[in-house]
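Given next, in structure tokens, is a single chain: the form predicted on its own.
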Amino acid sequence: MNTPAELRTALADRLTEDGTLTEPGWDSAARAVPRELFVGAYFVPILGSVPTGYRPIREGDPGWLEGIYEDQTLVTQLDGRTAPEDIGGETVTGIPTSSSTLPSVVLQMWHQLDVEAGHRVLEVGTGTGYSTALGAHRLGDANLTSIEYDPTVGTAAATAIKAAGFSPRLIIGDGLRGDPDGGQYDRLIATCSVRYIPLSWLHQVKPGGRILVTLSGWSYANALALLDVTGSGEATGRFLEDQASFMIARPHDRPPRPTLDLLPGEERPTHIDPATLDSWTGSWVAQLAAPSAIRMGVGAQQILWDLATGSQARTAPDPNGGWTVTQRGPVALWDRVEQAVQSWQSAGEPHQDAFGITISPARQRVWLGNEAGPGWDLPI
């Protein structure tokens, strides 16, 4: 049986290999930082389960440290309060809200940052504290502040952060507000998704500075941006080529909702392929049209339902070929996602890295090819 060193050596040197690990700074973290000290349980998902189940693995159980160097996320808490501990061996369902992600994107993303030495970094999202052990290691305890929204979860990862040796200033409080004493930072790193950047971060990061965030909405498509703060509230930035999926910051993510009924409302035939939507740009795109939907469905069978004025709309197959789109309510929800989709077929369906993102005091746009192309205000 392997050693967790053991392990972690060659959890590192395949992140080398990959192309990940490239910055040797980062490498020392990745193999000094002991990640089985951040999750000293995790629930594994039931494949084919409908709703998903999860499956508690605990210290000790069988494949329990290997499945922790393995580059994958851990979830680590549902529904915002169940821990693995807190259950038996039985298998439960829920919504992740607290993981480990993949050491992979954890380590990708503080290259990504391009933190050079001195550099004062802000962390929205302490999670389990890997991440922040790593950033310790590489940037010093000085250098590093992290704000946990949860305080269980805060709580638990301050006690790993200290078993690992690392002191960085750990906060409990709404990272969206950025640090509640203020300061000035060269970056800032997020690891969870936004439906905007909060004002409180482009106060917060110097302009010359940088920011990493995911961007997510209601219909949880993600795009990972990176943004140069170029004055007092204002930044611009583009799109990465890398996906990224965090889960969306809590006072950001959608708010409870009744039972969905499809009521009837004006058909007419739909001139793109709903299924567009399942593909990873194409919901993105989609979620920029109608920000305060949520989307349901799969293939020719989509669903839009905007939680802010109740509208809807539906796909189905034509029976004479085509597909048809029923819409009802005050915002023509398929008319907004099918001019956002058309514009970025007209440009050959790029990738997200083809989009930017302006941002100032007043607005958030997120434009296709350049700040002149088309482009799509976000819900702040």
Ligand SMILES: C[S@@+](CC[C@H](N)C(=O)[O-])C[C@H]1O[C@@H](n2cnc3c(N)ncnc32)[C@H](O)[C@@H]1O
Contents of the next structure:
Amino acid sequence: MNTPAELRTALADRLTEDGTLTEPGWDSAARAVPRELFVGAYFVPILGSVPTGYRPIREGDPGWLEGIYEDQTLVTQLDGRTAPEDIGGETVTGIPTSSSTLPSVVLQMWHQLDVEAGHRVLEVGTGTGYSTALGAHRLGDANLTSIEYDPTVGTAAATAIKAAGFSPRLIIGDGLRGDPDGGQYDRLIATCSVRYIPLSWLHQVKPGGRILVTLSGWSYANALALLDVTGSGEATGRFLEDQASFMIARPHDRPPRPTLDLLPGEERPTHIDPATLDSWTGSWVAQLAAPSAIRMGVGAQQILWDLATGSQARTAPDPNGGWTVTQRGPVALWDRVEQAVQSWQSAGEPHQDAFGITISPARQRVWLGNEAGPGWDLPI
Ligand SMILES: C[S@@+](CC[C@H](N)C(=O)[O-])C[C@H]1O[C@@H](n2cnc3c(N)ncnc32)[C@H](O)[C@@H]1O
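One more: the block was the form predicted on its own; return the form predicted together with the named molecule.
Now the complete complex, all chains and molecules, led by this one.
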């Protein structure tokens, strides 16, 4: 049986071989920080279960340590309340609300943030504290502040970070409001996603500073953005090619809603294949066009439901070939999605790194190609 140190070295070696670890500072952090201190217990998803069932794995269970040193995300909380320690051996269902993100993504993001010695960094989404400890190892405790929304999660992270020998500044609160004591940061990294860039971040990151965050929405499509802050409340950025997805910041999540009743509406043929919305970038383009809609269904049978207006759209295969869409309500959801997808298809269906974002105090606009290209306003 391998020791934790052996497993940690083996994981770091794999991350070096696959090109994730290229900088000595992050390499030595990956080799030094014991992930098992941060995930005493975790949930393992049961493959193929619908809705996804989770099995708790606790310290001492077979495979516990080996699972920690796989390059995988470890879910540590469901539905904002259930921890693996809270239940017996039974299978549970729920929505993941906290986790230790897979080490390759954490380290890749720290690398992409492009930190330099002496930079002051704000992390939003402490989670288990594993990424925070890596950051503290590289940057020094005094240069790192991390904010966690959930008090139970934040308290456990504080204990783990201390046990690992680090003491960055830790805050329990809403990271979308930035550092409650104000402050000027060189870098901001978020390991929860947002529907739009919070104004506080644009004021607390210095001009010339950078923000790395996944932009998400109520259909849970994601795109990783690297922004350069250009002035007070202003930034420009581009999207990166990595397919990173994070749980959405709790205050930006979908509001509670009743059960959807599918109602009659206006029917017409659709000009795009509805299954386009199942692809990584296609789903994100659709979300840009209908930012307050949630997407359900799959393949030819997509359902969009706008939580702001109650508008609906649903597609179905047409017996004569092609597909039809039925729309209802004040917002013609499919018209908007179809137009956006067609713009993207006309550009050759590029990956997300063909998109950029321009932010002013009045507007946050995601564009395709360049600022004059097709664009969509985020719901600020
Ligand atoms: C994917 S986990 C973080 C992973 C973590 N960095 C790690 O390596 O273990 C996302 C975390 O963001 C937290 N979160 C959600 N909304 C937040 C907010 N508004 N401010 C701060 N943290 C938030 C969640 O509670 C969750 O713990």
